[in-house]
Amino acid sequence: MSASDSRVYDVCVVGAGMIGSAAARHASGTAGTRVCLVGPGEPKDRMSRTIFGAHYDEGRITRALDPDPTWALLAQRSIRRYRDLERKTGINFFNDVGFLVIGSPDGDYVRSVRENARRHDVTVQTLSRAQTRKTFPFLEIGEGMVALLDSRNCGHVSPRRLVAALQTAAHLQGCDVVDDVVASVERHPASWARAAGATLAVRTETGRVIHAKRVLLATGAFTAFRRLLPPSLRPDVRLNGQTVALVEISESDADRLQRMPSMIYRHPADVGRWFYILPPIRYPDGKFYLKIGHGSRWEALLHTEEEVRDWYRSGGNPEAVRVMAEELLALLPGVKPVSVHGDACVTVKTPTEQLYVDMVTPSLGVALGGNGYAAKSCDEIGRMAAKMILKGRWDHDLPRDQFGIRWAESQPKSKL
């Protein structure tokens, strides 16, 4: 029997990415907490894994500008920690080049990103199309659009530098990191845990049995897929199979837009030209790749594991890589593209469009459901979580019911 093994942990953490990992290093933050992180890091090779995680990736956009006031407050409170985690860690994960909003001046989307703005106190610069492109010259944004500019502490975070930054952290402050599949949580734990105060067993596909007072579940799309949660519990939400398109460009044009900033383009007549795009961002592969993504428009519904799966393995929607990469360079006229490729990633939207940070049992509680926007936010969702399962009770200064879990019916399909 391993040294973890034989210890009784205050919190289990199921889920090694960016909500699990934050919620680790907020945990393990408070004295005399023994916590432990269990999840499988980034594979080499996407055909060797059957569980993924949404973080294989050097590009998010954070922002503290959203039409949502909870995810905007969510993502503020993030952002002013992003540099602090840097430093303890040594970990460079933020990238300050700004945020660029492009929509119609009376579009309901640039309305509520302005009254956000001003709710928040956040200065942004509206620029007309020759505004735009006088100080972005590069840029194209179409007759009769406009452009809000937030200039100051909002720009894009490396997802996996993001997560090394967070598990670091969490590490320094005692917690052990476990490099596993969890494959199931038990409640009946061994004698010896029970009498120690264990309420759970996390078993993991290696054999490992890891005794806990509380588990914390933030295993995103595979939640319902393994015996995670008590028999007959299924959250309600959508498995939504997300393609975006990376670019390759040349160092030259690389050079040229290094001061563009994260965007968000909406179309005002069509929705379905929705997207959002990344500045140029060095990959592990050495190429500077240009990233765009999709709103609805090609989301693909999935119900299985196998289908989760075989979704990340796939490289995601060729037609939408095709189109994705034609709007790009539209709105990026003189940039050659090297070479264009896709990639997939699956995001967990819930019914109301909120997180789901809610305890299941008195020892079991989730947080889940970022409905595509939990990236930037990951620091504060991870505090939020951390304080709940530390008490076993809310503990935020938001409201509890905003982010109280709904079940799904007994078939697999989701109510939305």
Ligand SMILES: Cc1cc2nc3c(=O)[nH]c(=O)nc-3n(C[C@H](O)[C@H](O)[C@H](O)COP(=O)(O)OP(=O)(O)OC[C@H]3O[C@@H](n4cnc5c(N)ncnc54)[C@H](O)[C@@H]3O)c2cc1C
Given for the second form:
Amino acid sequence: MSASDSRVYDVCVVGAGMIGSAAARHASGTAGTRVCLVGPGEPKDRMSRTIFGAHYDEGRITRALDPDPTWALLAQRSIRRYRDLERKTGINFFNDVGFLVIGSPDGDYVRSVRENARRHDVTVQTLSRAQTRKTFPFLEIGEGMVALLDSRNCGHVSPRRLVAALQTAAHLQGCDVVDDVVASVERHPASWARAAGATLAVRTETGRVIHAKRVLLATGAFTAFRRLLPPSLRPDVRLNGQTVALVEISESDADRLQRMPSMIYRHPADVGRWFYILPPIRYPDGKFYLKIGHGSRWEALLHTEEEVRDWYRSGGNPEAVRVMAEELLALLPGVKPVSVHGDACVTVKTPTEQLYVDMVTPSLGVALGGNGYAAKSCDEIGRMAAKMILKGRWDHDLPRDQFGIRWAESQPKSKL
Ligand SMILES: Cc1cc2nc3c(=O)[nH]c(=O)nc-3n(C[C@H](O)[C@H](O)[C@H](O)COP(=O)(O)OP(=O)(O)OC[C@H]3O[C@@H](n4cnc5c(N)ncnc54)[C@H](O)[C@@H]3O)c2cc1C
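Having seen the form predicted on its own, please provide the structure of the form predicted in complex with this ligand.
The next block holds the full complex; its first chain is the one shown before.
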């Protein structure tokens, strides 16, 4: 696409991350629809970029068992389509290694997972400490704990490869994928474009102008920055800096842990000891890493674009990395770490703990607020957002009210 391209898109999706790429795939699957997806790819060096995505990693837990029925449904529908997407694109991203919840048998979390499994007809096996050791000889879950094992259609996805698959599928359906950062979205100033139906002009940092009838913002943590939304509108979200510890292990340890599932660990007596753990995954540097992340304990509240940028560049909280690596190695006593390092990422939390998928004006929509859960479910979220932006109104079987955007404070009416 050249800077002077005059084609008019039915839909321009801004943000080529997990939700935006899925929205582009579903929008472009509608016959006769011209779709463009614009957003920067992952930078090789984070110092060279100021905009980042929450998908720069190789492991995200995927499971149908979520205590919240809406998130559970979004996950189930997405998981059902994984293999088909892999076949269509030739990109494998799903590892169905299973999912294990470790906690107290009387604790709320274990109880809610059991109830949820019953509600969704998912078979989970309850393993005592001894049974866990027998099933997973490398795992030591601790006195008085149980493990709930879901072994079907769950495990982990590679968010990088899932994004690549979604974009490939979109491209195969005729979607133009543009690697650029959007500087502004504004009411189209040119009469020729408006006469051709283009209500909005999407201007990029390199000087491109994309003409669109409707625009969907799927820009994650960066939605309130730049001039993407009408002046002074700011979504009511918390931007939480997250830290993960990546523990490098040897090929022989990775081999020994081959059957390790993705896990969530909840200590019964200490709410701060809530961790999620990914089994050995080979990263692009060719090495195997185990990954552990935390619940709310070390979340860093971020406000400005500079704070989000600096967090992404920081490598996370070193104290969190140290403690999490220790917790991980206590669960896997025979593992000898080769090295440990941290990484930083940002989650977008809404006060409702649900997504915001909503129209802001008749031609501008948003899909954001992953709340730390959206990787596994991005395909159905993208489908929901695509259906909405194509029609300019809600068009999904889940109730619209659940996904309505809330603004940070009362705002003037938009002129878009
Ligand atoms: C540490 C961590 C662990 C997680 N673990 C899990 C897990 O185990 N399971 C799970 O399901 N979920 C998990 N998540 C959550 C999941 O990764 C996110 O919910 C998901 O990535 C959100 O998707 P998104 O499309 O909203 O945002 P992103 O994936 O961040 O995509 C937003 C995109 O918008 C682009 N963008 C921003 N501004 C602009 C602009 N001005 N112009 C153009 N493009 C722009 C960015 O470049 C980015 O590509 C985790 C998140 C973190 C941080």
